[in-house]
Amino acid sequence: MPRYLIDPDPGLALRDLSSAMGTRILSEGLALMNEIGLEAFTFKKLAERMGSTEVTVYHYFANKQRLLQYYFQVYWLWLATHCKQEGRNLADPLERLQGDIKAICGIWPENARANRFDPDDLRALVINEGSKSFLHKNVDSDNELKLFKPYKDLCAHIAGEVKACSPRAKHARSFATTLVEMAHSLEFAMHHLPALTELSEKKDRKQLAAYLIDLANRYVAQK
């Protein structure tokens, strides 16, 4: 079972999350956010779900934006670690890149765990609420705090594999970011905006991965 120790930025939380209450807030918070979405989610609703108080939740997180960003950091950190670990014994950079693409498309062992979370639950949150972690007025100050570093590190890793496949690639980082974005935005379209993609017919992650792998193969084959 792929299990990796993931350490999100400790500045996202106000106190240690390893306590029973911290663990419960994280678990119930993820489930509730996935159920009702970020706009409807409040710490009051989370507290009611837990049979606790709103003040207790605020002892752990300053606001729901920081809680959302915590989940996102866990997801991107886990995904980057998974990609690196799965590719460490592969000598062929194209094989590593193809493996990375499968991973960013959500193809991993069913029993994989991201700390205490099921990565499928984290992926669902990223797909449905992803842009809300940075499409806000405080994005620049959050960026200065390096809150998006795990996402950038994953894109940088994939860009490195693209360059390893095609050393003369001029826009490896842009292409890597495009792959990561498409792996998530196209899955959203498959389920909610089906006219945007032919992948909506089967709604299959393997088909999504095959599409992006073919795109990557064509990109790195360019001279």
The other form holds:
Number of protein chains: 2
Amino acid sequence: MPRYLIDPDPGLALRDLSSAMGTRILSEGLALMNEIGLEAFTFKKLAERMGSTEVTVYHYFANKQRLLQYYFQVYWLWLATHCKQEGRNLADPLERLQGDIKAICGIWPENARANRFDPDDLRALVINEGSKSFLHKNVDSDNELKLFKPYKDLCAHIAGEVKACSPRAKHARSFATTLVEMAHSLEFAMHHLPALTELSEKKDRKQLAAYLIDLANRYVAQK
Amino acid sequence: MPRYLIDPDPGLALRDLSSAMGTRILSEGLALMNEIGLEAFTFKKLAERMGSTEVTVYHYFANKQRLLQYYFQVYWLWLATHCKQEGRNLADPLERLQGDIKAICGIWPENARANRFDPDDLRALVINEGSKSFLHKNVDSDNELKLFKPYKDLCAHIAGEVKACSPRAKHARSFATTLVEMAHSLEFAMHHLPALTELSEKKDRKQLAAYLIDLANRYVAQK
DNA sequence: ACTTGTATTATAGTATTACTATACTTGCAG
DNA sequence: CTGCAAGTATAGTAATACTATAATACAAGT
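Previous: the form predicted on its own; requested now: the form predicted together with the DNA:
In what comes next, the whole complex appears, and the chain from above leads the way.
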């Protein structure tokens, strides 16, 4: 019996994570990685924080990159599920697309939970560290292991909505990827590199969503 | 007398780089960083490759992040100069914007040189490793040191062209950032995560530019 | 009750990384 | 010919990212 609604690739972890120890590694790991960043994060520090040992953590994950990729998968799996769920009640594809954009901008119900995680914590991690999941020399072998499938699936889902709005769009997938990427990098910019965006003034996710919805409306409207 | 047309922040390096040693560090460093990636790159390996010593390299740069940020600055400084130069011959802001988009997509004259570097090498590095310049816990202090100014300046320049095309655009800066970011992340996607974009089929920078020009035309056209 | 296996811990050790310190040499500039 | 900056040689340190081995604890199956 699976403990979660949606599970990441079992190949990411070396051992079943539903145990008490697995649970603590995942929850404390997320908190610590968010606090100190991937570079400073070590399994030793995580073990100390948990009152356990480095070796124990190594029995669950081969290295910290795999742990990051685990969170990366949970986040995108959950987001895609959430988007598809919300879309069921909407007949108009443009409304569905706008709903998806709000979701990728982090606008979701209070108290939402992504499996056992707080989706705000996952989102923060994915914004700050997520691209390190694939920006390295092993990207091609990791991709063959399908580690980025949940991310691609969400982009494909959004591309589907774009197509539904504008069947003749030639770059629906590229545009969906644009929306997803910018939902994250503009949020990073508005907190750390404010000169890059007008959104820094209010630092409001709703404004971020409004920009991307406007962009989507313009993209989908013509022709 | 400055050796370069455009120089990065002098605070990035610990010592003047115009010497023979400085030149070799910069050129071999770029090649090695592109070959093995930032994580595997060390000053020791660079020194071995150059037939010099680790300590010598440490006399030029405090750490490899600073060296990366140096290349990051050179790239954006050169690109902005190139864009502004090309724009001088064009009266129509939309044509200037389209020219800028081609430039950020890596379409520039054969044999172009960015200071002493091959801009294709710089572009490859910035695509694969560039975001590690700012995706870390020191981003705010590095930003106070103005290390990201050349990047922001190019985005601001492009935002100016967007404004010129569409004076009432509310998110010109956010949109300029969107263009610049996607010129890089879609190029990465088309080589390593092909499911994310239609551009993977031909892997052609011109098609990438065509997508972004189309996006810009749609963004600028309305209202 | 006894065995087997799995999970966790304890302890140790290694190669590499990311530096820092000190002192020596060499070449050139004043 | 003297001084100073650049480069080299050598050494050393704390931390990282693991791997290996063995001991313990506990739970399930026979």
